[in-house]
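Coming up is one lone chain in structure tokens, specifically the form predicted alone.
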Amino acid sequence: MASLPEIQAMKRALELALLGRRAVSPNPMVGAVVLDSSGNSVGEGFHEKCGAPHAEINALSEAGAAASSGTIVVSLEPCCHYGRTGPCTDAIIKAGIRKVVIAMRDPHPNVSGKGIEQLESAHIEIETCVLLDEAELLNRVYLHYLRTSRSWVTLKMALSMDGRTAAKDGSSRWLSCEESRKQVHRMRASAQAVMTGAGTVRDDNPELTARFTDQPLEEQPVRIVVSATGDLGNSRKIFGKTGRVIIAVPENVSCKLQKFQREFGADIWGFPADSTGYGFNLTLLLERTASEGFGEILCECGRGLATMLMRKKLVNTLSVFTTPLILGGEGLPAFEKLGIDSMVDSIRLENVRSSLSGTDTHLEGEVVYGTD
């Protein structure tokens, strides 16, 4: 079992290894912490991006000799093959380590369970499962890209109390308060894109950066922009800011969108169509996307992709902001038909958080759908 100061040490590690969020995908985030013969931290780090070295190299490191006869205590089992850097494992054994806490296994081809058994065979000491549940919920997106090749939707929406996104004309400013408005904000920074459909971008000409957060970023998220037709009207607020934006459409028409590309530098990614997606297969798009390090993306748009990405079951976490007012049945509704017929069918949230926002209340949780 593990002690106290390896269960302590593992809750940094979690925390180091979250730092890495935005770099590291389709990687792991992973920390790691150093506990010297005594049990004291003499080393941390985490894996800071693609391609630099992992949190093991860089706490064992900064431990130096501190590290012989010590714990490493590590968010995820270390890797043992070569790919763009060298196994962890053989730097642990390298550098004396007499025991290796770990809190889950890498389910990756290249380790499952192959890292512990390197471990194990050079006579170290191994604990796993050590807060395995949080470690889990860490990695929720590259354990989803594993499974699935596709990054990870959270999508975003702003409610009245009855359901609906906005008044009958359409309007829909401000429907969320102003402390909720700065939360979506955070939530774009810690994405690595944000993505919306195209009548959000001709009816509100949205920049979908994020600003008015606690520090500023060194580079914004991705912003795309998911088309059927390639009407993207007279809007360009999208196209203002630094950052690289994606107009992904169906390949027939892709090329009448290279002036964006010519004006604006903008990427035009295009799919083959496809008359049961929205213009093309929206599954295809979220495949490039994680190839391309898009572990998480943040979806706010209007309900006609947020439907389709619904019913596809494309997306995995519903975030919602309700305020405290009522637009009654005038009022556009959330979604359109999802095809649900009865309870049986019905779309569920699971591991549900709920706060306060300002006036607003927030709550969000991963979506279960009703033939899970």
Ligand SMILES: NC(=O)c1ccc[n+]([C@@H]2O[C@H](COP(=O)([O-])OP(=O)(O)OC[C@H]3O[C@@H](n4cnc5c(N)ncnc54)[C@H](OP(=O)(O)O)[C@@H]3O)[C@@H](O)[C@H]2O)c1
Second form
Amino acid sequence: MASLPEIQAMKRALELALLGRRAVSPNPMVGAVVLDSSGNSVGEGFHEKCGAPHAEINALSEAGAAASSGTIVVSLEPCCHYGRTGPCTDAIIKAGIRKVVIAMRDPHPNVSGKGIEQLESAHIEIETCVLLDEAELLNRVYLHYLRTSRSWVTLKMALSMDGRTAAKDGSSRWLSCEESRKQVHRMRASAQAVMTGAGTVRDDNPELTARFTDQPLEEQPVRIVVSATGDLGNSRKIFGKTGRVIIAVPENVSCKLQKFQREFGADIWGFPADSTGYGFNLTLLLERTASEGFGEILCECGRGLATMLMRKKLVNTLSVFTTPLILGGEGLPAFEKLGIDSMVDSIRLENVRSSLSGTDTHLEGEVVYGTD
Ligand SMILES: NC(=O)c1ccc[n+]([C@@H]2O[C@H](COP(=O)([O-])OP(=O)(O)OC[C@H]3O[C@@H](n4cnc5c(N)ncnc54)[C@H](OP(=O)(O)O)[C@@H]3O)[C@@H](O)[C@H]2O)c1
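And the form predicted in complex with this ligand, for comparison with the form predicted alone?
Whole complex next, starting from this chain.
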């Protein structure tokens, strides 16, 4: 069993891992802490960006000679293969580490238990599954990517107390308090891409950039607009700031969007028209975004795109800010029909986190579909 200092070190390793969130995706976030032979923390590290040294290497180099006969506590099974960096197992063995404490095995086909086997054959003591649930939650985007080859979608919505996203006339400003809006800017800042539907672009003319963050962002998140028609009305703010803009449309309308490519440098992604005759298959879009390295996408859209994503079971986290006002049955609902006839078919959330956000409540959790 892991000792108290080892469990505390794992909590710290998970905190450190999170520091790499935007830069490593869709690779896993990893943190590591080295304890000397008396259990004192002597080195810390995390995986800072793709291609950079792994967490274990950073922690071991900070620890130096103090790592000898010590313990390394790491949030993911150490790698044992030559990728862009050398195997961490070799570095651990060379440093004279006596025990390795691991939160979760790495399901990547190049590792998948082989890292642990190598360490065991070097007579190093192994302890696994320490804070496993926390580590799996932290690396849900990576695990999802390995399983599906798709980006993880966090659908964020601001709702009235009666579940409306906008008033009857389409106005939705401001359906959340100032504190919640700041929180959304922080969410944008940590996402690699922000996605919306053409309806929101036409109605709200949003920028979808991260503003009001503690520190100015070096790079704005990529903005993705999903459209079946290619009609963005007269809205142009989405092109107004630096950073990449992608417009995803059915192939047969992509030619009419060349003007956005010429004028604003937007990328036009065309997908085969869906067999239903409406738009394109959103799964293909999320496979393409994943292949371009966008592990997690924050989606801020109206009911049209939200419904299509939900119907295809493509929403992974739902993040809802509820504000204390009522818009009545005239208001626009969060979703159109989702084929739910009975409570047994309902879509639920797990790992629910709830908090107050100014005068709003913020509720977030991972989506479990009726038939999951
Ligand atoms: N409260 C909130 O959190 C919130 C957030 C955002 C927006 N809103 C409100 O929502 C309203 C707009 O709602 P909305 O439903 O029109 O906007 P939307 O969901 O942002 O966009 C809907 C559009 O997305 C495109 N789309 C959806 N599925 C597609 C598919 N499979 N293939 C290709 N394109 C697809 C279609 O584009 P085409 O139109 O080109 O066919 C569709 O009309 C506004 O009143 C806005 O203020 C509220």
